[in-house]
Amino acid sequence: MIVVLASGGTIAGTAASAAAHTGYRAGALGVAELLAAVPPLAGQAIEAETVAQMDSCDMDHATWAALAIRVRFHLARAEVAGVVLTHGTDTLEETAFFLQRTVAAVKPVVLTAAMRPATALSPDGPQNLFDAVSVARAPGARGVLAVLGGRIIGAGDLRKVHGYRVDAFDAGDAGALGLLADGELQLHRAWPEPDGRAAVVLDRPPQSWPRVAVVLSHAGVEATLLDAAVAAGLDGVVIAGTGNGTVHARLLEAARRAELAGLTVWRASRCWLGGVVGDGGPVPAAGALTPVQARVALMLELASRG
C-alpha cells in the first residue's frame, strides 16, 4: 500500500481560466480529486489523507511537525510500502530537507508538486503524482526523495532554480538519482541512506523550536537586520554570503556582536550551486547546504543541544 499525504500547493490549485498559470488559488482541491485526475492509479492500493491545504509560501513549523509525525506513523505500518507527499513548489526543498533530517526513512518518502495548477490546459501535476507513486512502489527504494518532471532527486540535492517554468527544479552538482522513462525506473546512483538524526525536535512543540533567520549579504548591506536578530532574541542566523560564502565587512562585525550576545552564526552561499568550499573564515561555513537548508540544519542542531 502507498499512502498519499496532501498539503496543498499548486498541484492542488485552481484558476478561473484554463489558460492561466498564475493567479490561481493554491491548495483548493482535496487529495481525492488529485488522485481522480490520474486514471492509471484507479484500483491501486492507495490510502489518502489531507494534512494541510495551504500555499507552501506560507509553510510553517507546525505544519512541518504535523507532516513529519504523519510520515513517521505511516512508515511504521507493515502494510505501507512508501509515502507520497503532494506539496507546493515554493518551499518544497525546505520541507524535503526537514523531513530527511527528522524522519528515518527506511522506506521511500516521495515529495511531488507542480508548477501549473490542476485547471491548466496541460497540468504537470497528474504525471508527477503518477511518477511519485511509481517510485514509492519501487523495490528497494528508501530515503526522502522528490520526483518532478521524470527526475528523481535526493532531498539534500533539491534546488528550485526557476520561478515559472515546468522544469523548475535541479539536482545541483550531484545530479539526479534516477529517471522515469515511459514508466520504467532508471536508477543512476544508490538510494539515499536514512537519516532522521534530529527526530528529537518532534518531541517539542513547534513554538519552542529555536528561532533562526537568514540574512543576505549584498553590496552596500547594513548590519541592521543582523543586529535586529539579536534584539529580537533569535537563537541563530545564517548569512547567505556572496560567491564562496564571503561576507560583507559590516555583516562580519555584526556577526561578532551576535556571537558575543549568544547567537550561533553560520554562513552559506547565496549561489544555488557549489555551496561553500573550505571551512576557513571568521564564521563557520555550512558546506554544500543552501541558505534555507542551512537554516533548517542550524535550527535542528540548536534543538539537539537542548
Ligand code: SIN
Given for the second form:
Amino acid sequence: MIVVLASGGTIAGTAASAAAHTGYRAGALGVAELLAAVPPLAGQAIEAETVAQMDSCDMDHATWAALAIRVRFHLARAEVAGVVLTHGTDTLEETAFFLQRTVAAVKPVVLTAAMRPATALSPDGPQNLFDAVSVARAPGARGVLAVLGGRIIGAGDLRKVHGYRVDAFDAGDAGALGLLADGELQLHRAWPEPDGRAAVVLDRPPQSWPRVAVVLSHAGVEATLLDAAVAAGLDGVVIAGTGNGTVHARLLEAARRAELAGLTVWRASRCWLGGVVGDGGPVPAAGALTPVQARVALMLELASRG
Ligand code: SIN
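Would you mind giving the form predicted together with succinic acid (SIN), to go alongside the form predicted on its own above?
The complete assembly is shown below, putting the previous chain first.
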C-alpha cells in the first residue's frame, strides 16, 4: 500500500486555458483528481488523503507540523510501503528538508510537484506522480526524496533553480540519487540514511517554534533588517552571504549586535550551487545548505535546545 498525501501546488493547479502556464490557481484540485489523471495507477493499492490545498509560497509551520504528523502516522502502519506527497515547487526544498529532519524515514517519503498546471496541454504532474509512486514502491527505498523529471534527488540536495522551466530543480554537487528510465529505477548511490533528529519539535505547538529569518547580503546593504530582527525579538538569523558565504561589513557589525542580544546567527551562500566551503570566519557557516534550508536547520536546532 502506498499513501498519497496532497498539499496543493501547481500539480493541483487549474488555469483558464490549456495554453496558460502562469496565472493559474494552485492547489485547486484534490488528491482524487490528481490520481484520476494517471490511468496506470488505477487498480493499484493506493490510499489518498488531502492534507492541504495551498500555493506553497504560503507554506507555514502549522502545515509542516500537520504534514510531518500524517507522514509519521502512515509510515508506522505495517501495510504501508511508502508515502508520496504532492506539493508546490516553490518551497519544495524547504518542506523536503523539514521532513527529513523531523521524520525518521525508514520507508520512502517521496515528494513530487509540477511546473505546469493540471489543465496544461502537456502537464508534467501526471508523469511525476506516477514516477513518485514507483519510487515509493521500490524495494529497499528509504529516506526523504524528491522525484521530478525522472530524477530522484535526496531532500538535503534539492534546490529549485528556475522559476518557469519544466526542468526546474537541481541536485547540487551531490547529484541525483538515481533516475527512472522507461519506468525502471536506476540507482547511482545508496538511499539516504533516515534522519528525524529534530522530531522533538513536533511536540511543541508551531506558534512556539523559534523564529528565524533570512537576511540577504548584497552591495550597498543596510543593517536595518538585521537590527529589526533583534528589535522584533527573533531567535535567529541566517545571512544569505555572497560567494562562499562572505558577509558585508555592515551586516557583520549588525550580526555582532544580534549575537550580543542573544540571537544565533549563521551564514549560508546566496549562490545557487556550492554552499559554504570551510567553517572558519566570523559567523558559523551552514555548509552545503541553501539559505532557506539553513533557516529550517537553525530553527530546529534552537527548538531542540529547548
Ligand atoms: C506552488 O509552489 O504551490 C506554486 C508553484 C508550483 O507549484 O510550481
